[in-house]
Structure formats: structure tokens, C-alpha cells
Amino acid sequence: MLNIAIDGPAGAGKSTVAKAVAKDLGIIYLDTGAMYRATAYYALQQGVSVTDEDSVKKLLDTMSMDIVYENGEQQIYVNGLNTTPYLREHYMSKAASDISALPPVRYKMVELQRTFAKTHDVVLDGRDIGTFVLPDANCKFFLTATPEERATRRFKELKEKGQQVDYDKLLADIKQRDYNDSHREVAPLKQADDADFVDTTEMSIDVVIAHIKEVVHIKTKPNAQTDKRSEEKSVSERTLKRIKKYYLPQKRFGVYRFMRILLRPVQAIFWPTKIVNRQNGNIDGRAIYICNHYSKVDSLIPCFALFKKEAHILGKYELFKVPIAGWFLHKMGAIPVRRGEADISAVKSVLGVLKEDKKLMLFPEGTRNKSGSQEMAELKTGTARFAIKTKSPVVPMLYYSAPRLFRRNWLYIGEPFTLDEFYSARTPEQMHMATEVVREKMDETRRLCNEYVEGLKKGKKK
């Protein structure tokens, strides 16, 4: 079953987006918020206070809820009463927030939602879908926006319906609901660790929908699922369990420091490389170092030259399958990543490293340049995404040519830069624009590198 979880505070656009995504994908949209509203409405109709846990619990014992679809629209019947027409009244938001904070209500609704999701391809939206209701959902998202923006949207929506509302009261209600939802004892509002964060403040609904559909496509495309199943059949359970540990960034770097002392002189003899502008790589705190990639040895040179105490570098997942090689790479600070798919474990590890103010090295092309040319392949968006998510500076580095035995080479370190103009970016289009900036910086570094090396060569000829 395809289960998509969309969480976030009130007014972030969850319901609108969830309905559109479900429609475009041809699956069911289950309005979880409406389920709580329906329960609150029924309680009020029965004269039961939505904050009285004991009374509400007794009500639940005699309450039945049926979710049906009539003409493609969800209708919620409580004890035979169609509550749907009354669920979007202004007073229902506060009532739903109050009643949803009661543990008996939460458990009752979660039971209904889980049962439904087991037998349907479905999109669910709410406050705790990805963290509590469906923790194993295929795709998770966390939508948000500033309280002011959410109040403005709600104000316009109610005005269009002809209702007279006070903006300041709406804003106060939203802030209070945010507090209630995030501080309740059972399943509070929070972002799941593996959820895609989307700030909709300055995004149109169409852009948000397009972004979510793109992520769902990447995570659920048939080839990725088939390849993963085939791989897991060919790799032992023991190996998979071991590789899972490798996703946790290395904490102790005794092996790395020893091997650095041991191998640095060897590297200097066999692959002599001059580091140009070493000072550009001396950054205090977190930073992302990006470099072109020719061979299996060229990743060690910048590591040994710039990272004296510890190193963190992304390496392809396949290298970790061999027990000895996987153990060695892990001890050297490498993090496995599955290329060509959304590797949530790798993303979490990378973000964890950068949020701890450490340095990370990766290859923005995503693979080796086996042709040996100076021309780089198309850059992946990973560099931009990590730099934006963690607000990390990026250090561009380029080898003048592919490292060769006993042949002098140069590693040119360009000027560090940030993508601060994209820190609010969330859409695929913005990420591609940010990646173009990364590409431009790498192209500029290539130009400076060539000028430097070719200037040296001309000077020697003279």
C-alpha cells in the first residue's frame, strides 16, 4: 500500500495539498482533521464538554464513525448523522484542538486511521501522521508557514464565504492552537525525522503539490523498489544489518589518525599533489567540501590535507558490502549512500554531521569521471540541499587532472561561498537554481585552477 503522511500546524495548506496530491495520483484522501472535528461536533451536539475526558470517553464507547465517499467527496457519519456540512465552522477549530488532546480520542481515531491505511492507497494529513499514526508511511512531509501567513489565508477564506471574522482573533487562535498541539501529552505536533520539510509561506499551492509529487515519484518509482528488493535478496541479512550500522557517523577517529600518519607520506610519493590556496579550506565549524572525482585514491588526498583529526565523506553503498572494506571505510569516516534514490538514512547522517558543526566532503557529480577530462558531469542537487538545510558554507575544490602514479598534480581550493539567497528555498525549481550557482562556482574554480597551473608551466618553459 502507498501511504503518504502530511503533517503540520493549522493553516499550512495540508488539506488542500493532500486532496490535490491524492486526486493527481488517483488514490484516496483521508481527512484526519475532519475525523476529530466530527467527534467534537457530535460531542457538542450531545451536550458533552470537549475538555471533559471522562464524559468524552463514555461518549466514545457508544459512538460509531463511518467514512464513505459520495461523488468523490469524503463524508463522515457519526451514529448515522452526516457531520460533514458543519465541520468547517470557525468555532470547530478550537473544539477539535481541545478534543484531540484527550488520549481516548487520539487512540480511537488512530485505530480507525491505521485500519483504513492497511487496505487503501491513501494520503493522510494531520499533526502526528508521520510520527505516531503511520510511522512506517512510504512518504512523509511536514508543511508549515508563519502564523501571520496562516492567519491571513484563513481570514481570506472565511471572508470569501461571507463570514465576518477578526484577524487578530484568528491569529491568536492559531498561535494558541500551535501551542496546544505541540504540548499535548499524546503524540504532539512535531516533524518526523525522515519527513521532507516544506515551508509554504512564500510558495503557491501548485508549487507545493509539484514538489510533493516529485518526492513521491522518486521514493516509489518501480525501478528503485525493484532494485532494492533484488539487492536485498542478493545480500545476506547479516550484511544488511552491518551496513545499517555504517549509516551512523563514526565517533572515534583513532584509526583515521593512525592511517593518515601512515599513508600521507605514501600518497606524497606515489601521487604527489600540491594543494593550492590551502587557507581557503581552513574553516572553523561546519562546511561542505565538494570536489571532482577521478579515481579511488583522489578522495584521500583532500581528506589527509585538510582534515587532520577526523573526516566525514559520502561513499557509494556498494563499497560497504565487503566486510573488511566496509569496516575500514566506516572507521575512516565514510558514510554509505544509495545512488539514484532517496536515501533517508544517508540524509539523516549527513545532516547530523553538519548540525554538529563538523566538516563533510562529497562529490557533487555523484560518480567518478572515468574519461579523465576536465569537463564535469551534471551536478546532483544534494550539495545545494545540504547547504541550504544546514546553512553551511561550501568549499569548491578541483583537481587539475586525474591523479597518476609519480605524476605531479594540483588540487586547487576555491573561495568558500554560501547559498544564503536560497535559505528559504523548498521547491525543486529553487533547488535546481541553487545547484546552478554551485556549478558556476565550480566552473570559476576550474578557470582559476587552469590559469594557475598553466601559468606555472609557461614560467618553467621560459
Contents of the next structure:
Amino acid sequence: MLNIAIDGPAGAGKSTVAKAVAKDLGIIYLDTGAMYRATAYYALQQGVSVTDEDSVKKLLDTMSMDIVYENGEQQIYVNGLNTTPYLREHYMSKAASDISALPPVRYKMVELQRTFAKTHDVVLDGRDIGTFVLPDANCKFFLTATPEERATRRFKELKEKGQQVDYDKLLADIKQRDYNDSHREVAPLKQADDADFVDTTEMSIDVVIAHIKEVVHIKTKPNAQTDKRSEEKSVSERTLKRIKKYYLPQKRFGVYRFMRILLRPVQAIFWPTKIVNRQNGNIDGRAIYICNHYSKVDSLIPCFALFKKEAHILGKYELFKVPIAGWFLHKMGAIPVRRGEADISAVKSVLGVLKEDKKLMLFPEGTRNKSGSQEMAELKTGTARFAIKTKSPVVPMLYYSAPRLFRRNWLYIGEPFTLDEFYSARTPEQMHMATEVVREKMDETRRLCNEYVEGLKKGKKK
Ligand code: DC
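May I ask for the structure of the form predicted in complex with ligand DC now, the form predicted on its own having been displayed?
Below: every chain and molecule of the assembly, starting with the one above.
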């Protein structure tokens, strides 16, 4: 079964996101908060205090809960009565928070939720889904926002419904609920270690939804799990161990220097390339060099031209599986990266390299341009993330066209730039904005590169 867990405090946007993701995947959405609300409603109806554990425990023995879907909307029946219309009243929030702290209530709800998840493909939102209810969920998210932002959202929502509310009271209630939910004894509100953390404070709900959908699609695409398993199987233990070593950035560059002396003249004969504005690539200390990518040779040309002694370059993981080629790439300074997933080892290696004031080259599109056109694909956010985290300058580089054998090629080095206006950025939305800036710089470099090369060609014709 497909289970997606979305946890976080009240008002972080979980239910809106969970509904949108469930709709997108054509599966069910289970609002687990409503289950605690329904339990609290039933207790209040029966005149039982929501903080009296013994009485609530007795009451639970007489309570049956059914979750059904009518016209696509979740309805919670308690002992045959549909409680759904009464659950969103403001006073019910506090009552649900109180009753949810009682261990017998949690055990009962968690059992129901686990049974539900075993029999349905479902997106669940709550507080403890990723940590306690379904620790093996296929995807986990932790959504949050500042209490002030969440109170403001709730304030607007109630105002639109024509309800009179006091912002300060809402804020105080939210803070109290956060405290209750994260300080209870059993399964408190907490981020699972393997959950994707999303701070929605400065994000529009559409951007949050787009981000979550993107992660879900990557993690749940039909062959994502089987691909991984069969790959692990097809790669022997020894190969896996070896690749693990390749993640440790190369320290000695004897092989690189030797190969550079040997191969540079060969490259100059087969792929003669003019480096335009070479001085732009001369940077003291750390820097990230980014380039469009057409073929295997186009990584060697800028390396040989710009890095006499050493450099690191990100290369796709699959290349490192081939025994001798993997060793050779490692010796040449390459670092493996698994594409389409968060490769924590690669991220650590890259940050380590840059923090040691070294240079790194990568292809921001994350893949080769097989069409051979000048148009670049959408850029991955990696460049921006690394440049921001390590405060590194970025050097944009562009091939005029795919390197051609025995013909004149051009590699244009643009003006280095920094992303300093984003140095305090943390959210995915800000990373996307920073990536837009990288894109603009690449576009500008493209314009200058074309102007230069086409100017040359025209000059020749005259
Ligand atoms: O998400 P909500 O506001 O409808 O949830 C109501 C209360 O239920 C909330 O204060 C915390 C509690 N809850 C919980 O403890 N565990 C969950 N999985 C969902 C909600």
C-alpha cells in the first residue's frame, strides 16, 4: 500500500497539502486530527471531562468509530452518529488537543490508523504519523511555519467565514496547542529523522503543494523502489563498498596532473576549443563552475583549461560502478552523485570540498543535453544550495554548441557572481528563487557567448 505521512503543528497547511496530493495521486486522504476531535466531541456529549484519563478510558470501551467517505469527503461516525459537522468549532481544538494526550486514546486511534493504512493507499496528516503510527511510510513530510504566521492564516480564514476573532487570542491558543502537542508523553509532535522538512512561513500554498508533489513523484514513481532494490542487488557488495570510498573527495592529484599533460594535446587536436574570457575563471579560493553539458568530453575541456593542479567535478553515480572507470574518475577528482534523489553523501562531500576552499565543477541541468540545441533544461537547485551554504562565487560557463570533432569550438566564461542576497535563505521557495538568478546569469552568458561567436563568424565572412 502507498502511505504518505504529513506531520506538523496546527495551521502549517497540512490538510490543504494532503488533500491536493491525495487528489493528484487518486488516493484517499485521512485527517487523523478529526479522529481526536470526534473522540473529544463524544466525551463532551457524554459529560466526560477530556482530561480525566480513567473516565475517558471507560468511555472508549463503549465507543466505536467508523471512517467513511461520502462524495469524496471524510465523515467520522461515532456509535452511528456522524460527528463531522461539529468538529471544526473553535472550542473543539483545545478539547481534541487535551484528549489526544491521554495514552488510551492514542493507542486506540493509532490502531485504527494503522489498520486503515494497511488496507488503503492513503495520505495521512497528523502529528505522529511519520514517527509513531507509520514509521515505514513511503514518504514523510514535516510542515511547519512560525506561530505568528499560522495565527494570521487562521485569522484570515475565520474572518472570511464572517466570524469575529481576536488575533492575540488565536496566537496564544496556537502556542498553547503547540506546547501540549509536543510535550505529551506518548508520541509527541516531532519531526521524523527521514522526513522532508518544509518551513511554509514564506511560501504560498501553491508552492508548498508543488514541492510536495514533486518529492512524492520522485519517491513513488513506479520503478523508484524496485529500481533501487534491483540496483542494489545487481551491484555486488564489493562494488558498493568501493563506491562508498569514492565519495571521499580525492586528496592527491598526481594522476590528474599526469593525465592533463598527456591528454591536453590530444584534446586540442580532436576538439580544438577557444576559451573566451579565461581570466573570469581565475578565482582565488573556493568557487563553483557551472557549464552546459553535451558529451563526455565537455567536462575535460574546462578542467584542463582552468585547473592546472586539481579540481573536483560531480559525476553521475552509475559511472562509478564500472570497475576501472570508477577508480579512474575518482583519481581525477570526480565525486559520485545519485540523480533524482537527495544524495546526502554527495552533498557532504561537496560541502567539504568547498569549505576547504577548493574548486568544484558541476552541470546544473543534472543531465546531458542530448538534443544538441543551445536551449538548457530546467536547472536543478543544487548549484544555488551549495553556493548559498558555502558562500561560494559561481562561474557560469557555456559551450557555444556541442563540442565538434576537428572543428573550432568555443567555451565562453561569463562573469563570476555570488548569491549573497540569499545567504540567509532556507526554504525551498527561496532556493527556487536563487536558482532563477543562476538561470538568468546563464541566459546572460548565452547572449554574450552568441554575440561573441557570431561576431567572429561575421567578421570572417567580410
Ligand atoms: O490537526 P487538528 O488540529 O485537527 O488536530 C486536533 C488535535 O489532535 C491536535 O491538537 C493534536 C491532536 N492530534 C494528534 O495528537 N495526533 C494526530 N495524529 C493528529 C492530531
